[in-house]
Amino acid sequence: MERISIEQAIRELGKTVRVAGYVHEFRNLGKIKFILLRDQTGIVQVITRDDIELNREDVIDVIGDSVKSDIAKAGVEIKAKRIEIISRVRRKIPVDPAGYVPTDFDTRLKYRFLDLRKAEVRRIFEIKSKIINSYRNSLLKRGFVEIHPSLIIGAASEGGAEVFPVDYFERKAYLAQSPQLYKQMAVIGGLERVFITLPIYRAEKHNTIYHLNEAISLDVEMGFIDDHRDVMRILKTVVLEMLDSVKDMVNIDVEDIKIYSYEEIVKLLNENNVHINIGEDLSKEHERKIYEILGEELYFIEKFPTKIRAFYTMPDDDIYSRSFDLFFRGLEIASGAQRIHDVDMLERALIDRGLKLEDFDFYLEAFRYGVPKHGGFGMGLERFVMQLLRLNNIREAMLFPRDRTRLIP
């Protein structure tokens, strides 16, 4: 007989049903034992007049008729015409799936497949799970075409020293930062809108809850576009095509997202007591600050200052650029650009930064031969999911996250 989920073995009332998983709960009342039996869609009860003892963890397998009761929680329970114990609990659980012991943040991770056999832990990777798949159908249908570039690279992707080195063959290599220069050397080369689901790595030494050392990147760069604000657009459409796709698991409400320039932000951050000057970066401080002002849960900032951005972004005057971040609940969670797509000017923005240009030659290679204009960007999906459902640590957004102290599990 086959196995089904519990959440159908409910519906299947009146019915013989097959179904499996962990004893959530078990009462041992004499003649009559009573299970809690979950899964990962819920909890039915058990009953069963068999000589066996269980302990809390203890996975099962069940046949028995699905029958309507007054006391189950469910409505319904089964009652067992045989029981499998599949495998028993050998050690005392040092995480509590049912909630009734709390737990420590750092043993819930170390032990994170047991964490993971919570409700709350796992809707967290459930929502993950069905955002990430809206934001690959929302760029299919509109033209754009998945790619996977390398994870090892000859050059730091975004200038910086924050990266992790690897041994590869008698060369020195490094973990990318980001998809940056391959995902446009693909639109230069043809593919026009491209978009990457792909671990990036920082080997920033720091700790804090908004932070991981390897975090999964939402990636497009479109080609022929007339600025930034073009790729504003189809962020825009993405991310609220992303909310959608939850609305039956989260409870928000967005239905437009509003542009600020970086210019106003500082205005306004000023005229708040908030002293920083034009060409600062906005710091977390800044963040939290502007979201108490402005009181809205998604919207950009635009025009950055071109000193403060990486160095293949488009400057739009002599002190800022086509560029753009998108904030949820005072947290960044999207960065995007127009890049610059002259050569000349591509050399002269790596020597301003005091970057090699052989480092980069086979990047500046590609723009020899003919380059349109183009821009992307790139999103955290770990931010994203921590500020929807307001989680206080991102390492709770990720299966098994890696931070400065963290390699297994």
Ligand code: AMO
Second form
Amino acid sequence: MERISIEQAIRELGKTVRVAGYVHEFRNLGKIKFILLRDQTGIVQVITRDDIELNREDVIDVIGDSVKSDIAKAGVEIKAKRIEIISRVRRKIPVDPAGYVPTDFDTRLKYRFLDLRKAEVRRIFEIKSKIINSYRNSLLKRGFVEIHPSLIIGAASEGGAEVFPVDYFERKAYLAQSPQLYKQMAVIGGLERVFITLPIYRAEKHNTIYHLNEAISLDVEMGFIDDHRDVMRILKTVVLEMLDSVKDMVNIDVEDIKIYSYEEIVKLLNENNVHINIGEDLSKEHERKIYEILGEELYFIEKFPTKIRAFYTMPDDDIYSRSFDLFFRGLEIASGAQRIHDVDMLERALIDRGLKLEDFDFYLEAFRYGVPKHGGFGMGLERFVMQLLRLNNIREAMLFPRDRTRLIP
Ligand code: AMO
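Same protein, different form: I have the form predicted on its own, so give me the form predicted in complex with the ligand.
So here's everything in the complex, that chain up top.
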């Protein structure tokens, strides 16, 4: 007989079923014993007259009749004909899966395999799975191709020092902090529209509730665009479809995503007594204030000063660039731009930022054989999930998060 889910067993009233799961609760009333049995789909009461003693979280396999019950919560219970004990709990459980006893976050992460026995924790990862699949489907439908650039790279992709070095035979290599240079080369090569769903690694030393040292980056790069607005349109469509894919699980109502310019935002902040100069990057404090002022769930800020963006960003005029960030409930969740496609301009941009041309030789070479106008974005999957579910720490959205102090499990 095949095992079915508890959810299904409850629907199979009057039939003999086989279910398996964890003992959620056990009550021994002498002749008769009540077991609350839990699997991923729900909880059902099992009754037995067997001479059996169980502990919470023991794993059992039950064959029995699904019958009507006036007392059981589901209105159905299972009269056991055979109970097999698969595995018994051997130690005192450090995380209470039933949720009666609260557990601190560190212990929860240390025993993530127990933490996951809670429906509300599993829900985060069920939603994350839906979100990433909807991102994929949304882009596949529009002619994008998923690519898998290497995560081991020879030069830091964003400039910057925040990379993890690795030993690569006799040489030094790094874990990719972004697939930036490679997604551009794929587009220049002729894969006109590409996307990526791979981890990025950032050796940021600070511990914040918004940063992970390993995160999933949802990247896009597209060729033959006119400017960054083409990229923003795709990002908007994809994000609205991602939200739509979880509408039966999460209550959020967003129909449109407005665009504000950096200049407008600086003016707005100053009008609201938050002093900021043109040319300054937005701090977390600024971002929080902007959310408070605008009161919108999602919004774009575009045309940041070129000076505060990565070297590959296309300038729009002497000061501003064709760049944008997407904010979700006040937190930056995505960042993108039109890219420089002229190799001379690109070399100047690298030099201006004090970066060495020879480190970028392999990349610059790609710009010497015909380059379409192109642009793209990178969106943090965990940041998206964190904001969507109003989680108070980004680590909640990563199954086994990596941070300054956490390398196991
Ligand atoms: P940027 O560095 O802004 O842009 O990163 C893009 C998005 O990735 C997410 N993110 C992170 N999430 C969690 N922890 C981190 N340490 C972390 N770092 C980044 C954020 C952020 O908005 N190459 C460009 C993108 C592009 O222009 O296409 C880039 O990497 O959600």
